[in-house]
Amino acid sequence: MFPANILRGFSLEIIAKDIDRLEDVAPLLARGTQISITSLGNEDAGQRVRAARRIRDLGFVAVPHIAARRVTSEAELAGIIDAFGQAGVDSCLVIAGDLPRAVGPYDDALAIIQSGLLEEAGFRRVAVSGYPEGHPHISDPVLMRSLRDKLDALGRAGIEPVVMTQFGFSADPILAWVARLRRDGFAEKIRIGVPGPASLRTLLRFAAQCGVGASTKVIGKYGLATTQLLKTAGPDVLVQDLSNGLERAHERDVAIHFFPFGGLAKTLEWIESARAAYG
């Protein structure tokens, strides 16, 4: 059985262009649901600000992404943060971004946090990235030290820190990573990235883009085979395994963050079905 909190407190990821689809499914979501807005290279900050305002108007919590390496100057960062604040936003996710080199003065998420601009703007909650399966270009010790530095900097600024992970297909590395964080004294809220129902072709494409380990063995455990490229499957096995592992560890400050690669409606239909099945 799924622990009640793992589905009750879920959050969702969208792109700014998905805002109309979010409005269509809004009646299926509880007020206060956290909705993250991805930072894409082909979308400007204005699009994310408008999406954030509409998310707020729908009664949800907007969590826009700020990609450090895409910010050209301190003035631009201040303008972005101010615009989000004017839209009623007080939460965000800060990431380095997918550019190999920064176009401005901010090389990573820590630099954004240390700028003091989020604190000055009254942001109450800031999420940073976690990598249960590692990072293709950053060693594990560096990742862990960076995570500690970012969380400590947020704490000193009086901002509530949250860890939001990349998505994965297998519960084992995720559970081991969560256990390691707790052993090392990390007490922060963790949101585990889980792909919503989608075809194998779609899952593999996004996994390759994100550097997620997506071997045939792991995909098979998720419930699909390479002969089923177009078949759609939900994350039943993954969520059940996560739930069992978290229950054994008496871990309660963990929730799921859904990446609805197969569409918002399909993801919410899966969530409603899982709730009905598992209570």
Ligand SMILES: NC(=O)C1=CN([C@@H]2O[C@H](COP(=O)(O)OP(=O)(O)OC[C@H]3O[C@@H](n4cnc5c(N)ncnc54)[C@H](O)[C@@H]3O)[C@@H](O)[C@H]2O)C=CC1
The other form holds:
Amino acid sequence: MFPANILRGFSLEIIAKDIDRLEDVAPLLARGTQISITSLGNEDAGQRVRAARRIRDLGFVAVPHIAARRVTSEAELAGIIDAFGQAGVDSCLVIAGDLPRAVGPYDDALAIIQSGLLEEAGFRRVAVSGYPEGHPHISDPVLMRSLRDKLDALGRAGIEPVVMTQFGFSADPILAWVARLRRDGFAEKIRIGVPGPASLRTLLRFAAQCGVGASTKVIGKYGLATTQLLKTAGPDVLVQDLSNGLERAHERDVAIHFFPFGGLAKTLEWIESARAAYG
Ligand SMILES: NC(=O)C1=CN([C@@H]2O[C@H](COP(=O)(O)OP(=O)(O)OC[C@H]3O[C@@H](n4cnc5c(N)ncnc54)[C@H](O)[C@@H]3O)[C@@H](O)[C@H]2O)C=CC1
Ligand SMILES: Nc1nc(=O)c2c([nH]1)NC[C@@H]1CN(c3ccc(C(=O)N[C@@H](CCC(=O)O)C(=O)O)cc3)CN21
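Same protein, different condition: the form predicted alone was shown, now please give the form predicted in complex with the named molecule.
Now the full complex is given, and it begins with the chain already shown.
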């Protein structure tokens, strides 16, 4: 049984070119839904700023990604933050960015936060990353240390922090990671990355692209493969197990962040059916 709350307050992620699809599904989304805008590195800043403005005009909250290692200078960072500010954005996710080395002065997400430019621009909410199953190139102690440093820096700047996790397919490591954070005194809101319904092939492709461990076997367990023929699966089992585990842990500050790898419409259909089935 999904208690309604695990599906309440969910957030979504799109790429800037998906903005027309978001307009199609907008009637199904609650006002104020947080919509992240992935930083792919192959699109121009203007496209992402325009997407952010349309997200706001649709009544949602745009949360663009700022990838530290792709920013060439402090002037460019100031320009990016100002352009999003002009589009009514007051939230963002700050990540290092997948480049092996920074092209400019910012090696990691902390450096962006410590620039003070988000605070000066009046950003109210900043998300940072979390890795329930670790990171292929970053050790666990470094991940936990940098998470602590980022959250402390946001606290000092008076900015509301959110931890948004890398997506995964199994609930157990995610639940164990949430319990560990809470034991270690991290009280911040957490948004758990969940892949929306997609073909097994698509899910494997994105997992490989994003450095997420996955196999047909693992993905097969994440969801009820809706049809063996199409080999598509939705996150039924993952969300059910997360819901049960979070209920048992009396967790109230955890929500779901959907990655619609199979398309926005499919993800919204899945959410509607899950809500109808589980109240
Ligand atoms: N675009 C997205 O939605 C997401 C991207 N990522 C990727 O995960 C990686 C880590 O980003 P954050 O969690 O923001 O880390 P971070 O910026 O908080 O850095 C944490 C520590 O790891 C080091 N580090 C960062 N990226 C690294 C890399 N690719 N290889 C080796 N060391 C690295 C940093 O120097 C720092 O010491 C980045 O490659 C980022 O692009 C992670 C989640 C989501
Ligand atoms: N390490 C890491 N790097 C990332 O870039 C990353 C993560 N993790 N975690 C999840 C998010 C989600 N990401 C993505 C990346 C691509 C699409 C996507 O829709 N790509 C389309 C079109 C690409 C294009 O037009 O260039 C595709 O079909 O690949 C979606 C989410 C990137 N993200």
